[in-house]
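Next up: just one chain, as C-alpha cells, the form predicted alone.
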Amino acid sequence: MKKFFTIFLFSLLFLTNISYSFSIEPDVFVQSTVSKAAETLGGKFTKEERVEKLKKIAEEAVDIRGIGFYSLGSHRKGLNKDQLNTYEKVFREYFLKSFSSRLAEYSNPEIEVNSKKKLNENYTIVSSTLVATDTRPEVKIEWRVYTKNPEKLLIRDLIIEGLSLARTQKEEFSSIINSNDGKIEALIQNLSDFSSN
C-alpha cells in the first residue's frame, strides 16, 4: 500500500501550481502543470520549504475534504457533528504531511498524459503514464477529476494499476474502525499520531 500511496502522491504533484480562473480541460489541466512541478521538486529549494510548498499543490488541487468523507464510508453516518468537524480536521493534516513529507525527498518524474473520458458532467477520467526509468518501471495512471466547477477542477482518486487508491484507503479506515469496537475516535487517534511524528 504504501508504494502506491507514494505513487498517488508523487503523481498529484503535476496537478497544480497555477491558479485557473478560466474553465480549462482535464487532460490539458494535468499536461500543462508537468512542467511547473519541476520548479518545487528541481529548483533549489530547502526540504522544508519544498514541504510547505507540496501543501499549497495539495491543497489547490486535491479535494481533501472530499476524499476524507469517501474514506470514511458508511461509518461517517454515525458521527455528530463534533466528531465529524475533528476528523475533517485530523484528516486534512494527515493528507497534508503524508503528501509533502514523502515527496519532499523525489526530483522531478516525467509523466505522458494519453487520454481523457468523460464519465458525466461531474467526472472525467485522464490517462497517464508515469515514464520509466533504469530503476523504475513504467506505471499506468488513471486521474479521476472532479469537474463540476469547469474553473476549478479537483482530484478525487487516481487509479494506480487498476487499483482505487481512495477505495484502499476507505477500506483500511474501515478495518481500524471495526477492530476498535466501531470508534471513530480510534481513527482519529492514529491519524493524529501520524501527524504528530
Second form
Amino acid sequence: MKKFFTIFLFSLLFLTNISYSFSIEPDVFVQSTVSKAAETLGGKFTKEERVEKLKKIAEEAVDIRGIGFYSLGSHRKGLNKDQLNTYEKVFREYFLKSFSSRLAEYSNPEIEVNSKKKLNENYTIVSSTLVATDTRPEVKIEWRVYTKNPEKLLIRDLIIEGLSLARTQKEEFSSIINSNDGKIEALIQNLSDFSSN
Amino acid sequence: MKKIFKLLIVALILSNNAFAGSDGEVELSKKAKPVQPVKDCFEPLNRATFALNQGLDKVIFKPVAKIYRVLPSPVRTGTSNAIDNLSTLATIPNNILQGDLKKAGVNTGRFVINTTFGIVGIFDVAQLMGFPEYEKEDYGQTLGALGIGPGCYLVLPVLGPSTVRDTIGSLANVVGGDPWYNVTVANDTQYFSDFDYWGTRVTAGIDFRAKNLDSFENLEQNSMDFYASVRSLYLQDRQKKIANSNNVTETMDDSDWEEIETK
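Could the form predicted in complex with its partner chain be shown next, to go alongside the form predicted alone?
Starting with the chain above, the whole complex follows.
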C-alpha cells in the first residue's frame, strides 16, 4: 500500500510539473511570439527565408482556422462540408501569405508587452506597444488570445489602435460575397488568386 | 449658434432617413450599447469617388507625404504639435457640448500653455507638465455622443471616408464652430488670412498621410477589397472615438467569437 501511495504521489508531482511546464500566461506567450518574430525580422535571412520562418511562427501561434471561420460571419452557416473544407484550405494559404508579407516589410520591430486583461475563461486581451521610430509614431497593439486550452494558447485577433484586423477582414469578405450575389465561390476564387500572385 | 442648432436638426432628420432599408450593411458592434449597422447606401458612387481619391493620392498626396517624411524628425513633431494645438480650439466647444466640462478646462489650459510657453504649439509643454494625453473631438463625434446615428457611409472627394452625420459635423466648423476658421476665413482680422486656415488644413492632411504611409501601403497590398477594408477601419475608428473609449473590449462584440471552436 505504501508503495502504491509513493507511486501515486510521484505521479501526481510529475503530472503537476508537466502541467506547469506547458501552461503559459497569455502575456508571456505574446512576448515570446513577438520575440521569435523580431529575431526573424532582425536576422540575416533572405526575404524567402524570412517569409518561411514567419509562416511557421503563425502556424504555431495563430488560430488560423478560427479566424477563417470568424471572417465568414453569418455566411458560414449556409455552407456545406465541401465548401467549408475548400474554404479552410484556401484561407490558410491566403492568411499565411498575407501575414508573412505584412510583417516581412518591418525590420527589427520593438514591441513592449504592457499588461493583460482576462475577459472570460476563453479570452484574454494582452496590451502592447510598438515603439516609435523616425518614420512612424508609437502604435498600441492589443492581442486577443484564445485561452480555452491553457496549454495551447492561440492568437485570434490583433487590435491596432483600437481597430480590429479580424473584424476588418470579416467585413472585407462580406463585401466580396455580397457583391457576388452571396456566392462563397467568389471569395474562394479571390483568396486563391491572392495566394497565387 | 443658431446655425449649429439648424445643423443638428438636419442631421437628426437625415440620420433617421438613412436607416431605411437594409442593403449593404456593415455590422459594427452589438455589445455594450447596441450600435446601428452603417449602410453603404451610395456604394457605386462611393467606390467611384474612392477610385478618384486613390488617383489623387498616387499623383499628389503620397509623393508630397514622402517628401514631408524626409524632413528632420523634430520639424515633423513640431508641425504635428502645432496642428494639434490649433485643433484644440474646436475640441474645447465639443467637450462642452458633450457635457465634459473637466476636459474642456484641461484642454483650455493645454492650449494656453502650449500657445505661449510652447511657442504657438510647436512644443507640447503641457504634456511635459503631466497633462493627460490629448484626445481630439469634432462635431461629428458630438452628434454621435448625443445619440444621433451615423446615417449612410459616404466617401467625399479629396477628404475621404465619412458618414452623413460626420459630414454635417464638419460643416459646423465653417458656420462658426471652429474659432480658428472664424479668425482666419470667416472674419476679416488684420492678423490672419484665409491662407493660414487652408495652409494648416493641407499640412494636417499631409502630416496624417506621412504618418500612415507604410500602414496604408501594407493594407492596400494585402486587401482583396481595399475599399471595404478602409470603410471598416473608418467606421470602427469613429465608433471608438464617439464612445471615448480606449478599452477595446467595450466596442467589440465577443459573441461572434464564442461559437467558434478550434481543433
